[in-house]
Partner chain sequence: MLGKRSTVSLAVAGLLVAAGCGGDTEASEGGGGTLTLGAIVAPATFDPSGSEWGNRAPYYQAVFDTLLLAGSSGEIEPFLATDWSYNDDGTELTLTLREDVEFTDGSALTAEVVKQNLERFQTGDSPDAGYLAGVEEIEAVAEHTVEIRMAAPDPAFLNYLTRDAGLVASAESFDSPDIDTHPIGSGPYLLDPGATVTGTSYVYTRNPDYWNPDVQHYDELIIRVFEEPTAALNALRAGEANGVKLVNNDNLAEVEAAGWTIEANELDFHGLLLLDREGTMNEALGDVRVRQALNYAFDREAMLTALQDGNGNITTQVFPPASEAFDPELDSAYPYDPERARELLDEAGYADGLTLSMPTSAVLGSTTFTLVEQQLTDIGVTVEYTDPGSDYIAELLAPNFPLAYMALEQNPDWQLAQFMIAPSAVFNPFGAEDPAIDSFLERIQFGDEQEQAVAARELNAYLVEQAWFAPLYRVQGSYAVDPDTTVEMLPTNAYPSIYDIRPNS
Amino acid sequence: MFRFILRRLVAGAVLLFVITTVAYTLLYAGGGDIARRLLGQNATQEQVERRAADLGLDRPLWEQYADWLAGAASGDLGRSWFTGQLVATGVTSRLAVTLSLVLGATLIAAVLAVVLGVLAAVRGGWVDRFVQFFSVLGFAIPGFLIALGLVLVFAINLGLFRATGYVPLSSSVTGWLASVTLPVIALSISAIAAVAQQVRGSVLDALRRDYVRTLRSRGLSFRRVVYKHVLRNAGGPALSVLAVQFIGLLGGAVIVEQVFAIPGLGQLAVSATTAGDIPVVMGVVLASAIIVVAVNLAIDLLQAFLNPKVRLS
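Next step in my check: the chain by itself in the form predicted on its own, please.
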């Protein structure tokens, strides 16, 4: 098991290096005259050159990246070119907001998708047709339309939740719930649809296996076979789809945060990209990549726990 975890950690570190290298190269190579853009068109050439030297932009790109990489390894991501704030501080404060949305949506998706998927596979009939109809609907409707519909009905017409803004959990539990409920629902719909379909298919496939007939012939109840054996075997593929959905939810959070005016990582990425604040963009890229690697590692460990054969593959 130790070697299994070590291999996954090394693969994750390589993935982080590749992602940050590609992102850094694209951002700086395609950034044009960054110093000129920061100072404006009225700045003199001397001011532009001095600003470029202050930022270290007059050095070779590989040297700038090596410095950034060494700083990132020690937790120093530099400062924002516009606000002067430490990038690590800005990213960390926004990260908690985005994670509260994405983790909430993932948890809801995991619970509801397993319930719906198992019911569809075991009950069949109208329950199966309802789940499949819901899945198609969840895929077909874009997340931002769901978000706008939720705001119109539950925030504006009924006044049950906040239409915009975010209340930290440390300030008020009820305020936090009121501010994240609608964004979490908007994010989770497509994930529920995708994972429920995967759970349904995996459970149906497992129910046709010989070991299920063997267990039933030994007198085990259908419910015990499903919940103790079938779900364990069907859990691996469902976890893989859930991991993919989690990564998709990180991207979807960018749009949902814009709709609900939530100061999360997505909103920070949009404002920093629009302004050309490359250190902040790199901080967001690194934070997102670390989350993706950590989630994949957690899913690999769960799959190895459910199916020991995974450790040998």
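Target state, the form predicted together with its partner chain; input state, the form predicted on its own:
Shown below: the chain alone.
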């Protein structure tokens, strides 16, 4: 088990290196005249050139990247070129916001999807068709449309939730709930649809297995078989889908945060990318990559725990 974890950690580190290298190169490919963008249209050409030199933009790409990498390895991600804020501070404060949205959405997706998926598989009939219908619908409607619809109805017309902005949990619990509820719902819908389908499929599949018939023939109640055995077997694939969804939700958060003007990682990524604020973009890339690697590792460990066969292979 220890070697298994070690192997995954090394692979994760290599992945981080590859991702940041690619990101840095791509940013420069689309970078162009960053100093001009920093200074705006009033600045003179001399000012622009001086700023470029100050930022070290006149040095070769590999040298700038090596500098960044050395800094990152020692925990120094530099400062934003546009706001002067420490990148590490900006990213961590916004990470908390995004994680509260994404974790909330994942949690809701997990609970609702299991309930809906199991109901659909076990009950069949109209319940199944209902779940199927809404899964397709949840998949088909883009997240931002759902977000806009929710805002229109629940924030603007009914005035129940906030249409924009984020209230930290530490300053007001109800305020926090009012600010995160709609974004979390908007985020979770496609995930619910995806995971419910997966759960339904796995449960149906498990129900057809021989062991279910055997257990039933021994006189165990259907309920007990489903909850004790079928779910455990169907849990593995569902967990994988949930992990994929979690990572997908990080991407979905970009749009939702823009629509709701929430200061999360996604919003930071968008504004930093459009501005060409390379230190900030790299900070966001690194944070997201670490999350992805960590989630995958956690899922692998959970799978191994649930199913010993994984550990052997």
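Residue numbers count along the first chain shown, from 1. Throughout, rigid core stands for the largest set of C-alpha atoms superposing within 1.5 Å between the two forms. Treat the numbers as computed from the prediction; the structure is a model and nothing was measured.
With the core held fixed, Ala66 shows a CA shift of 2 Å or greater between these two forms.
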